[in-house]
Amino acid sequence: MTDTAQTPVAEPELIACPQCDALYSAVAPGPGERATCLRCGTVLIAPRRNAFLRVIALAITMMILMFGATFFPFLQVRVSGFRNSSSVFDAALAFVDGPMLPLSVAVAALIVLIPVARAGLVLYVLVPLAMDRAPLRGATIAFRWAERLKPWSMAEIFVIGVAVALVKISDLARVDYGPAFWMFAALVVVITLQDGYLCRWTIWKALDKEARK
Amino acid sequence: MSHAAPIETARDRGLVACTRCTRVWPMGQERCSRCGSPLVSRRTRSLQRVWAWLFVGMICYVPANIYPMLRTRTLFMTDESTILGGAIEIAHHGSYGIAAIIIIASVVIPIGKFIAIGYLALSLRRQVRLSSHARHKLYEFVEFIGRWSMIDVFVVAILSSLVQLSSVASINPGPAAITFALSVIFTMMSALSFDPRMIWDFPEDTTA
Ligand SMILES: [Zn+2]
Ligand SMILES: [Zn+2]
């Protein structure tokens, strides 16, 4: 951890639960343990050993997988001799005709662009911290955006959508999985793991200018 | 975590908390010096935004159910199905599980969300039966589950890009796809505008 307490007076930092405003003095629990709000149960601090390195590795994996998952064929459909294969990119462009265009943009953002942007922002913030360097310019803005975009990253929901879509056309056509399907499934696992390792409080503390004078 | 026996809030101590990075600052400070987020002790003003987003979300949900979500064209027939119609069709084919997923994601969750957000917003102004704890659980659930309503929009996107087999079969999106997506996005904005800290401000339950 980069947090080498240079401040001579160990004054405990006061924090408040974002969900219920309960006030606490922050005491970092041991790695793997979690400090939760006593009133509403919100997880406040959850440090993990080597969390920065793991999150970085997962973010890089995610970007590579997303690249493959977006452009390789995702699903292939066959009906009496005719065939068509589709990539995630095609699915995002499904609404590109006329009035549906904004929907295409939204779908592309929700399933590809926002997850990739979040991974990129997290890398920008964490790589210097993991190397024990000062954070890059604008790192706080970058991490704030990574957090803000979180509810809008919907790759995992897309995967359930695929399952539903397959059942819907099962009596109309034969469907084969392409390589991108498995990449996308792996991607969802990676995103879930990444969010599990990411302790917001630890990162904000590491980014704190006062703490690292 | 150390704390005094009765819960003391940041506001009780004359402090304002940053909801992004949890750090507290003296009341009156406008931006968090650590992460740069705007600081407001209670986002009371945003309650109007909660109602506004909720209202447009509900309005968009009406055409989403009336107009077709999917237009399926095969050699023998053309079929337009609404959200509910599509789910019933799937159930007829025997896939009850999938039909249930669609009904839950596209009907139960959106309608439940309208009611839940409306209830939570109203509960800040008057005495209600549910405790702060129960209402906070409800809020967390609404925030977690809301995104999953997007399933049906993604299904339409996948099918429309996949099933394009010239004259044999083709599937195209209907107008409901866009109004439904808007409804989900607006209700998510509504839930995100809600400040859960206000749920706890007048705790009627001293136990627990
Ligand atoms: Zn709390
Ligand atoms: Zn902050």
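Please read these numbers as outputs of a predicted model, since none were measured by experiment. Positions refer to the first chain, counted from 1. Superpose the two forms; the largest set of C-alphas matching within 1.5 Å is the rigid core. Compared with the form predicted alone:
- Fitting the two forms on the rigid core leaves the C-alpha of Thr192 displaced by under 2 angstroms between the two forms.
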Second form
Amino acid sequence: MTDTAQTPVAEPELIACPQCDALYSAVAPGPGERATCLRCGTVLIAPRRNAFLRVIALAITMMILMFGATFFPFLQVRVSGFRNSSSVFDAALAFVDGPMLPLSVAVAALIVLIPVARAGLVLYVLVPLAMDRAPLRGATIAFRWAERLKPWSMAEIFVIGVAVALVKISDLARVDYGPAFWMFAALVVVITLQDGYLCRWTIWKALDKEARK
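Please give the corresponding structure for the form predicted alone, as opposed to the form predicted together with its partner chain shown earlier.
There are no partners or other molecules in what follows, just the one chain.
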């Protein structure tokens, strides 16, 4: 009886569908192609050429737009000769005094702070990778937090809520849209494009590859 050297067999890399938890062997598709879940159709892997650079550009654009959308006039209401304009920052400060302080904090966090923080975390992770450099310290944790904050980033929900409210008050007063309103509308488009270009599997793969070096 002779001893024979056994070559370890590499375990296949697995990926789980975030919607229905179906498990698949991860196979990277070509640029422009997509790997989708056979059960629910969710996109699992969708690599694109220069995706990191595009996501970085969109994240910077989002931060610039969010700054202007927060402090520039959002709406101007005219009733019986009276005129009043307000920004998102003014709306958040309106509840600072008294028991409505938690509401003020929630408005500022969900609409402004969390989207900006998520964009900053994405930049922290992707800028070194786009420059073919090693990730910064704590990049894995930063990207994990960016994903955890995604459900709480509600800038687009705010725009939908404002649209519904405008339908109700349009018969009572004249409403003029300020520059911040259009910036928030542009934010919805930018966030949608960013999520479309962001292939999470590719990012985790790049971070894991660098961690093993």
